[in-house]
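To begin, one chain is listed below as structure tokens, in the form predicted alone.
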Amino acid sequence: MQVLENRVALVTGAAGGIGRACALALAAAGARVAVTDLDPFALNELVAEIRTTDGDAMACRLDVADEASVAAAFDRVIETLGPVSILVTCAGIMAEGPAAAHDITDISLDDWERIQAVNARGTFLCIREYMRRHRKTPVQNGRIITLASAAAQLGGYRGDPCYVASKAAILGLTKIAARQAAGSGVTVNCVAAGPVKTGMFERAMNSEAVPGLVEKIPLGRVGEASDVAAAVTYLAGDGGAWVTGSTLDVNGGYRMQ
């Protein structure tokens, strides 16, 4: 029997990086899979890949921002595939390109809210709907796995602030979550990455500054997505039912306490 078999898993941020990651490897673990995003095509492929190793997955559209979306997100995964057992909030944007900005006094509202909205809100929305359904219908071994970055306990030496702050209100909804959801046998936890290798680092990463990076991890080298999945999947599984309110730290050691 595989760890996680029959347990339905909702991942937000699925379409790549490390929500594609996580989605491959709950699926592995046995999990029923439902992968939501914007990109339907990029959703479509992942389910196709799920399924070439007999895994169990559907795909759904989800503006995380939007509570309206986030609601029947959760009608559609129910109807198709069971109530979740297990949601993982890997949905996330920061400012990207030359035109960022870095400093605060550079940075328009806009800007704000637009990361604001899908990071922070984006995680509020879907732990909010997961908390509601499960007190209606509760599931047994009930996980919320959260997703924030070491540039949120670092403070962000050159990040964006918009995505360093979004990414702190995300370890403090984490633990407030957890008390209130441990009534109903449901914990929550946060995974705290640290550099890896995704789309929008690279993007954001100046390509010239990566090996002066690396210097810093002693583990010596940039993380994969896959590192980071293989600690959602811990937290999702038998092992992480004693586990709550903690942030996982997943940077290599580019970060210790």
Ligand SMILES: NC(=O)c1ccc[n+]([C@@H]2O[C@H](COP(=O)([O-])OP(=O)(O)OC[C@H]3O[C@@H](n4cnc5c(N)ncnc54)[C@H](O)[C@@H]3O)[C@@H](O)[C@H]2O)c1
The other form holds:
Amino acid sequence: MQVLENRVALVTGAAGGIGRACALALAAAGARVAVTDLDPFALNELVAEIRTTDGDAMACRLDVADEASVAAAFDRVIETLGPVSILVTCAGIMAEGPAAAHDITDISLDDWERIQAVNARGTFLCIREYMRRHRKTPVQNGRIITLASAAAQLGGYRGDPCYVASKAAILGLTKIAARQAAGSGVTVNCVAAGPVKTGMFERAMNSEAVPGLVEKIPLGRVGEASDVAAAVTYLAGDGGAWVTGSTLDVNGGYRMQ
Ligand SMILES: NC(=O)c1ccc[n+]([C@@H]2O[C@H](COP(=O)([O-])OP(=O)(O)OC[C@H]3O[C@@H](n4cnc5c(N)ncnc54)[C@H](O)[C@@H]3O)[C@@H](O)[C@H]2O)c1
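What about the form predicted together with this ligand, after the form predicted alone?
Time for the whole complex; same chain goes first.
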């Protein structure tokens, strides 16, 4: 029997680098995976890839910033695959491109609200929905895994302030959710990733700055999405059963202290 057999996982931001890797890893471990993102069509290829390896998956549109969309997605996933056992919240955005303000005094309220809406509110809405459903229909070995960032732990050497603050909100929310969900046997943990080679990284990072960044990473490389997915799979599995309220650093030693 595979580690995650008979478990249903819902992954947000699954069209992105880390979400996709998490969906593939959870499916490879036997979970039936609902891959969700803003554009469900972008997910069809991922569903097909999972099915070629005998995995089970479905695609579902989900805007994590929208309360009704989150509820509707949970309805659809539960109807199709059954109660959600594992929630992985990968959907996230940061200010990008030349217009991205890194000085607090230059940040517009619109930018602040836009980034909090996806990263902080979106994580809150998904956790709340999971916990509401779980209280009505408990499932064994419940797991919630959130995605924060070394940027929130470090104050973000190069991160934009909206992003850093939104990821810090996730660190705190993960702990309070862990306390409240523990009584129903659900663990809640956060993976704080360092720099990982994905679309977000490529868009935010000037390629000339990459060698300088790598020099600051003791393990001597930028992370792969699969590095994060491996940590998520560990937390989702039996090995993570007595781990809750933790922040797992997956950063090549970038934040060693
Ligand atoms: N890549 C890194 O270096 C890094 C480091 C630390 C943490 N993270 C975090 O990991 C998570 C995944 O990031 P990634 O690097 O794979 O980025 P990515 O840009 O490749 O993927 C992010 C995904 O989130 C989706 N998304 C955006 N807004 C959404 C919304 N409102 N509703 C649903 N989906 C939405 C996007 O469509 C995209 O597919 C993010 O939360 C990010 O903050 C990334």
